[in-house]
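Next up: a single chain in C-alpha cells, the form predicted on its own.
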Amino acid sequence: MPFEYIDRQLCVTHKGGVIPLKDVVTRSPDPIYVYDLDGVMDRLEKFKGSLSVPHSVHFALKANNNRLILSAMAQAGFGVDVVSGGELQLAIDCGFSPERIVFSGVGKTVSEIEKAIQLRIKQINVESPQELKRIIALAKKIGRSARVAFRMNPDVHAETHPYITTGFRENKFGMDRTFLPELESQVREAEGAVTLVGLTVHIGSQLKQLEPMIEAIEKTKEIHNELQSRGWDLKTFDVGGGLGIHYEDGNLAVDEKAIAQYGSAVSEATREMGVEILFEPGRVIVARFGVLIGEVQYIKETPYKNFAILNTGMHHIMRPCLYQAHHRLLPLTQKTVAPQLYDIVGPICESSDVLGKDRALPILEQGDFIAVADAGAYGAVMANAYNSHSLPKEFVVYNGVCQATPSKVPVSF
C-alpha cells in the first residue's frame, strides 16, 4: 500500500523504508499534497506491462501536473496527453520530447496550434472541421506540415458521472462519421501542410466497466478500415484513457487486476489493425499515489451533526463538490477510542465545501490531522485560491526521499 498505519501512524512506504506524514506537515503550517512517485512509476510499469500490441503510453497531463512526477516519467521514456498550450509547454520543460507529445481538447487557439506544429509534435488530435481549417492554414503559414488524427465520437453512453462522459452524441467531444467527407476532402486539398495520421477515441473518465470501451473501440474501428479502404495511410490509433479505480476502499490488487484486464481486452480489440496504439491513461496511474492533507481547526456539535471543519476543502480538492465524488478520509494518527459521526467540512463560504458526510471517525480533536485519500488525480491541479486562500505546496517521496516540488523545471533525478 502506497499510504498504511504503521504503529498506529499513517505513513507513505517506499522501496526503502516509511516516512510518518505527521513529520511531512512539519514542513508547512497550510495544507499539502503528498505523493508516492515510487508507486507511480510502478503502475506505469505495470500498465505498460498488460499490453501486448505495438503501443506507446502517453499520461494525460490533465490528471496530475507535478514537475517531479512528470520529469520521472518523461526519463523513464513514457509520453504525454496534454490540452492546452501551457500543458504543452510544461511538457517540454519537464523533458519530454516532442514525438511523445499527443495534443487534445477541443477549443485549441491559434498559438496553441502553432506551438505544437513548430515543435514537430506526435500528433494534433483533431475535433472539428473549423478546427482542421485553422491547423491547415496555421501549417501552410509556417512552413511545416502537421500531423493529425481525427477524434470520432463513437455514441456510446459510459457509465460515469454525466459532467465526464465525453463520447455520447450529445457531449461536445469529436465528430461522427458524417464528418469525414468534408474532413477528408480538407486534407486532399491541403498541399501536404497536415498528414493524416490516424484517429483516436475516448469516451469518458472513471470508467469501471471494459464493455463499453471495446464498444467504442470496434465501433472507431469500423472507420479506421474505411479511411484504410479509400487510400489513406493511417499510423496510430489512440484509444484514450478514462480506465477508473473504487475509491471507497485503497486495494491496489483489485485496480491491478483491471489494468491487466482492460490490457488484454484493448491488446486484443486491436490485435490485428497494424498499426501502433496510443494510450492516455492517467488517473489509474496516479489517483491511489497521492492525498490531501488538512488539519482540523474546529469541532463543532450541533443537535444534529458534528461537523469538524478543517483549513482545506473544496477548493484544494474539487471532486467532491463537483461530482459529489467520494474520498476515504484517514487521520494521520489512529485512535483506540470508539467512532463518532462526522461531516468533514472545509473553511469556504459555501455549503457545498464538505469532503465527506456523516463519517465513521475516531473522536476528533482540534489540531488532529486529517488526510484526504486518492487525491493524486484531479486533486492539485484543479485547486483553486477562492476566499483569498493559499494553494496547497506538493512532496514527493521517491527513493526514500521526501521533498518539497519546485517551482522551476527540469528536474533530473
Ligand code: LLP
Second form
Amino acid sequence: MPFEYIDRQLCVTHKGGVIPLKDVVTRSPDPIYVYDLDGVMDRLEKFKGSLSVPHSVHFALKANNNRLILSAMAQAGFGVDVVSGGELQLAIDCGFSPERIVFSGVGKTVSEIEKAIQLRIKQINVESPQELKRIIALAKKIGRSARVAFRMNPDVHAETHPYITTGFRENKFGMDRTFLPELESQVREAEGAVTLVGLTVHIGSQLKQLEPMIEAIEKTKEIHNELQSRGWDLKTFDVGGGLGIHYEDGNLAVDEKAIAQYGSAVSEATREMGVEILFEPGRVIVARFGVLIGEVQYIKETPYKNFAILNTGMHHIMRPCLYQAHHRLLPLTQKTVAPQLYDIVGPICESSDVLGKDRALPILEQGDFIAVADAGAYGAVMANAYNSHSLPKEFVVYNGVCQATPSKVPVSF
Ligand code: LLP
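Any chance you could show the form predicted together with this ligand after that form predicted on its own?
Below is the entire complex, every chain and molecule, led by the chain shown above.
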C-alpha cells in the first residue's frame, strides 16, 4: 500500500523504508499534497505489462502535472497526452521528446497548434473540421507537415458522472462519422501539409465498466477499417484513457485486477488491426498515490452537526464539490476512542466546501491532521486560489527521499 498505518501513524511506505506523514507536515505550515512516486512508476509498469499488442502509453498530464512525477515518467520512456500549450511546454521541460507527445483537446489555439507543428510532435488529435482547416493552414505557413488523428465521437453512454462523459453524441468532444467525407477531402487537398496517421476515441473518465469502452473501440475500428479500405495508410489507433478506481476502498489488488482485465480486453479488441495502439491513462496511474493533508482548525458542535473545519477544502481538491465524489478521509494519527460523526469541511465561504459528510472519525481536536485519500489524480492540478488562499505545496517520495517540488507557477508558453 502506498499509504498505510504503522504504529498508528499514517506513513508513506516506499522501497527504501517508511516515512510518517506527520514528519512531512512539519515541513510546511500550509496544506500539502504528498505523492508516492515509486508507487506511480510501479503502476505504470503494471499498466504496460497488461498490454499484449504493439503500443505506447501516454500519461494524461491533466491528471497530475507535478514536475518530479513527469520527469520520472519521461526518463522511463513513457509518453504523454497534453491538452494545452502550457501542458505541451511542461512536457518538453520535463524531458518528454516531441515524438512521445500527443495533443488532445477541443479548443486548440493558433499559437498552440504552431508550437505543436514546430516541435514535430507525434500526433495532433483533431476534434473538428475547422480545427483541421486551421492545422493545414498553419502547417503550410510553417512549411512543416503535421501528423493528425481524427477523434471520433462513437455515441456511447459511458456510465459515469455526466460532467466527465465525452463520447455521447451530445458531448462537445470528437466527431460524428458523417464528418468523414469533409475531413478526408481536406487532407487530400492539403498537398502533404498534414498526414492522417490514425483515429482516436475517449468516451469519459472514472469508467468502471469495460463494455462501453469496448463498444466505442469496436465502433471506431469499423471506421478505421473503412478508411484503410479507401486507401488511407493508418499507423496508430488511440483508445484514450478513462479506467476508473473504487474510491470507497483503497484496495490496490482490485485496481490491478481491473487493469489486467482492461489490458487484455483492449488488446483482444485491437490485435488484428496491426497498428500501434496508443493509451492515454491518467487517473488509474496516479490517483492512489497522492494524499492531500489539512489541519483541523476548529471543531464546531451544533445541535444538528459536528463540523471539523480544516485549512484545506474545495479550493485544493474540487472533486467532492464538483462531482459529489467520495474520498476516504484518514486521520494521520489513529486513536482508540470511539468514532463520532463529522462533516469535514474547508474554510471557503461556500456551503459546497465539504470534503466528507457524516464521516465516522475518532474524536477530533484542533491541531489534528486529516489526509484526503486517493488525491493523486485531478487533485493539485485543479486547485485554485479562491478566497485568496495559497495553493497547496507538493512533496514527492521517491527512492526513499521526500522532496519538496517547486511551487506551481503557470508555465509560460
Ligand atoms: N484522454 C483524454 C482525451 C481525456 O480527455 C482524458 C481525461 C484522459 C485521456 C484521461 O482520462 P482518465 O484515464 O484520467 O480517466 N476532473 C475529472 C476527470 C476529467 C477527465 C478529463 N479527461 C475528475 O476529477 O474526475
